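Encoded as structure tokens, the following chain is the form predicted alone, with no partner shown.
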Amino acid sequence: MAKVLEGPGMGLLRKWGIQTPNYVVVTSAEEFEQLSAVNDWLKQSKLVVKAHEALGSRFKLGLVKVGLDLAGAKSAVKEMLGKQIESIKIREVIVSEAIEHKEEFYASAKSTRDGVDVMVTTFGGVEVESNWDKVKKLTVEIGETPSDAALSKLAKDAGFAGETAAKMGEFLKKLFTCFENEDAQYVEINPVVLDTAGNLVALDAVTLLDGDAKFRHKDWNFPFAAEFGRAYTKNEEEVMAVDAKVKGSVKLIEIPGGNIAMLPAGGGASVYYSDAVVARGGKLANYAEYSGDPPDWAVEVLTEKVCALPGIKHIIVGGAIANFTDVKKTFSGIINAFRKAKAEGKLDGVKIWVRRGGPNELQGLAAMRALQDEGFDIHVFDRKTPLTDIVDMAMAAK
């Protein structure tokens, strides 16, 4: 799953006809100053300023300011930007129009093993958790679309009446359409409010998308939010950009302070090798994987990032016996990156450990062994060597 921050999430809701407040996302006080000069609503409305980061409890942390005029919003933007909250530095702020309302509701769509659960309740905002038993649910089977009658009944069962029930039924239809068409796995709107003109408005959005579907969505020009308590590094973002363009997959997460770098083939192997390193008392410098037969240039980009990790003493290039990932082709990308890194002095004192099997493994392993003649400290093993033996060898060689 790939988490999307509030601004892009609201943009996806708007795309499918759900009303949201006006909003802007800014990265500097100067940018907000420029936007306030050309957007009349910023001058005329009461405003809400929030840190635009993957943070919980923003109210408690003082990262949400409500009921501000433009001058107050400018002050709040300056105050929040650059603020450090544990491992997260506030890099973006979202400024939105405050919507006058009297009632707050809750609506969501969630992927399940059986299909999609569409959920709604008249208890929104901070009241939803203590009234979760009042949430009503409609399960839509895989490949099906909920009927207008079913959504109308859901709204009425949840306690909506009259014209508001009809509007909520239509709102839920748009929510489901957004969910399905955007390859979402979870979309939550809390609160949905009834404004003074009688319109249902989404004031917030929690959105999780299928990140691997990005190639189908040319308008997904927003970054995904980091899911491990910090912003993505530049190297991680660059690998994500490659991953979004290619068949197959390349992944990277940097772990500061480690000295054993990982370059495994396949998600299972990546977890297997990482667990083996940790179980033996080693310190990982990263998590990585390439899988699904990605092109050699994509694997080369990933390898370049791995070779550039600071303080590494070992690189483990491990994998099981591939079914269709071409070992020779993917190894050619790794070898190109190794040569470039060595020329730049990045592999001085680094030992490389290789274990792999699969299509064209003989040619791929032979190409890896040939690097010994170029001065690489590289140790290459075939499918007959147990997977974790190269971890044991690396740990013994430290």
Contents of the next structure:
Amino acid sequence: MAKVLEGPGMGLLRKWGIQTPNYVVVTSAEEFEQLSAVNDWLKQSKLVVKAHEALGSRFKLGLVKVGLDLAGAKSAVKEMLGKQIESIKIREVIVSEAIEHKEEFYASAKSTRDGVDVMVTTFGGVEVESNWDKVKKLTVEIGETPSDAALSKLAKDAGFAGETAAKMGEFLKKLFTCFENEDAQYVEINPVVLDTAGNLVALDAVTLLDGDAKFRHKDWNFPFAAEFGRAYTKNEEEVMAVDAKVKGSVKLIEIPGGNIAMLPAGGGASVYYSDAVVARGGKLANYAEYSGDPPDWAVEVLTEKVCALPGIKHIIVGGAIANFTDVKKTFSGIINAFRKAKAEGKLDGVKIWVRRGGPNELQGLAAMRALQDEGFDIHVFDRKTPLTDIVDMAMAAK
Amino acid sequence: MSILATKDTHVVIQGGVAGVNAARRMAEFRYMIKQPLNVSAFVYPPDAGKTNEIVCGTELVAIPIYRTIAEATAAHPEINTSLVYIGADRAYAGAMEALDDPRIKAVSMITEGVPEKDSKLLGKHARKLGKIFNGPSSIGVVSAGECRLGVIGGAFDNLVACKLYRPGSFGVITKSGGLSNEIIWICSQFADGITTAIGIGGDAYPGTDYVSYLEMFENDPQTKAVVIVGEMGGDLEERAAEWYGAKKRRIKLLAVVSGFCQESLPKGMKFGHAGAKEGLKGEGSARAKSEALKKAGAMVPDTFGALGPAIKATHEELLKSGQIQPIPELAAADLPRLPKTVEQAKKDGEVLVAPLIRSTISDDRGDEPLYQGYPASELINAGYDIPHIIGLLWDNRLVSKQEAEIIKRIIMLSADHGPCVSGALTTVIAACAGIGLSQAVAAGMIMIGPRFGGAVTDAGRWFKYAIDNQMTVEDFLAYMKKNVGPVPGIGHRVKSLRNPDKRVKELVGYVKSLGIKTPHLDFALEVEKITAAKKDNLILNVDGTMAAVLVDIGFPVDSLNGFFILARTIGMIGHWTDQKRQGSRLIRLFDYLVNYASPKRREVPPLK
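Could I have the structure of this protein in the form predicted together with its partner chain, to go alongside the form predicted alone above?
Now the complete complex, all chains and molecules, led by this one.
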């Protein structure tokens, strides 16, 4: 899944005919100055200013300002841009038009195993959580398109009446069309409001797209945002750049405060290793994974980042018995980075634990074992040692 | 018995390099169980009409490549399964094509990064047709002793270590490719091994899930227990639990689920496979899945590490109840072995190969070339020069400083002789005709022979013959006249006594100044005295001078033309580059330079 920020998310809704407030995404106060000179709505409407970054709880952090006039918006833009929130610097701000409205509704579409669930309720905004049982759902089977009648019945069932029911039916049709055509996995519009002219407007939306479908969406010219309420770190972004370039994959997520560094192979095994650390009361310093026989230099880059994690006591170089990932080759990348890290003093007091099997396992494990002679505190095990036993040993050793 | 991949499975592989690699791995498996390859065809439009060569044991088998699935199944009606090894952007169309073919009953896709919508549509289409769509992101399927689809099971040694040459009693279903292999290994060490292991892929919505395969295992009498390796996210494990708990099942179910670490991670931080995502409302956690499976009666060890002992306990229970019998193990000597390559067997000291060629000059098997055993870089660092390399490679010896200087001067004097001589002219003509450097220089080289530049070896041979046989100049000339003809190395087209060749004077002067013994040169100069007296231009030419000097410093006669060839190569490369630099155009001989002596135009007689 790939999260899309508000600006491009709104752009996709507009593309499929859903009305949204006017908005601009700006990266500098000068840019906003110029935009406000040419866009009348910026002079005439009440404005909302929000930090346009993958940050959770923006309200609490003072990164959402509402009910502003243009002058207020300008100072809010100036104030927010460049602000440092932990590791993240605010680089973009979105300024949108406040829409006068009375009622707030909720509409969403979600990908499921069988197809798409279209959901709607008259209880929008913050009310939706406490009224989840009032949400009406229509399941559309994969490959099918819901009829106008089915959607308008869904709206009526959810409690919309008269003209609004017809409009909501129409709105849901646009939402579904957008969802289908944009390879979306989740679109939640909350609130949907009725403006003074009687039109349904999408005020805010969460948009998750299927990143794997990017190849058939030439107009997805926006970056995807991290899903975990913070922006990616520099190291994570560097590993992602390598990942995008190579056969196979390398992945890294940093977890501040941990002391057990993870460098396991395989999307499946890596999670079992993480589970084992947590189950033994350890604190993960990161998540990492390499798989699909990536080139040695890619694994080397990943290893460098893992060795550079602050305050680590152990590195877990785990892995199942590979099908086609060459153990000798991938280990040579790890070993290169280990040597570099050791020379830089990054591995002082760090214990390394290795368990692996697969093509050329004998040579790969022997090369790791030979690091003992170079003064590494390294403990190497083969396939006869059960997968996560090295985690138990590491935790017992501290 | 087994499921999905059986001894009756015949495969078409859709894709290029990755598909060929899979076929090789599949061939290794078939060799292990002493069966012929079960890949009948490839479908890969760019190479349609060609074949892929697959190593099967000690043989190479040519498997045809087709443009479409229909062509493949028409030519090979035994095909009933397709493996998809094509990129994510074309995988959907490829798999649809295979599913729609009436002969194909199962399609397994290894492609990663397939859009969710595509896999859902493929799954739906397969279910509608009553077929299996396995994957995407599936490492493959392997049935011990019967069939391997894809690279699942890894390298040959691992296949043998995991006893995949004969069936056991455990079925395996995993999302992860690496863990499928790990479980196969565990089943072979803690129990009697597997029947079939299936990778369903780590995506959120795999085409076929645990339940479909559990149902198939339930109907396979050989399979007594099934191990499933689950992950947080989605509801596949819950559905498996529901199936298992719904009624009394014949098979035992063992399961582990990953993702407990999520509980203590910063909120929203998720990792692992694409499908390993908790639902937005918290459903699909590892704990919920684990609980559901336990409740349904499955054995759910707390950790992955406890899975081995659990499998062992299950196996012992099966033995005790008499449901299975112990399988006798093969002796180490009877274990299947892959034929060794000649390289490996040589390395292991197991074969003697009669060499095809013998070389006494150089060796580049190490990290740099060795010339007569001397590393090239060390020669450079010790101050040696190109003439020394010539000595090492042409005469297997390190020449002295003095000899090197002579060689250098010979090459400098012979490097070029202008554009008009046969060799250079040919190279120039070739360059003007747009011919490449190596071909144009080779064309010039072809001119070197008895009349142009190629007399060095012959001159050396006959001067050496005279000295070796202690002939007088008179005896020599008489012998040559009788048996050979004109003396090679004597005579020049334009130069003469009055118009001497400065190159010869230069070289002779230098060599004589060194005070070394030069019997051949001395002899050649004596010959010149007599021949030039007879005819003005019968002087010792540059070929003859070079030859005599080189024989004097000990070079073998057969290498002598090499000095001219080497030197002149420098000139020819210069001429080619020169023409290229000027952008020269095609040239041809002018008519007035030809004496047209053929018959004048006349009438063609009727064909008889």
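Residue numbers count along the first chain shown, from 1. In this text, all values refer to a predicted model and were calculated from it rather than measured experimentally. For clarity, a rigid core is taken as the largest C-alpha set superposing within 1.5 Å between two forms.
Positional change of Q19 between the two forms stays under 2 Å at the C-alpha, relative to the superposed core. With the core held fixed, the Cα of V317 is displaced between the two forms by 2 Å or more.
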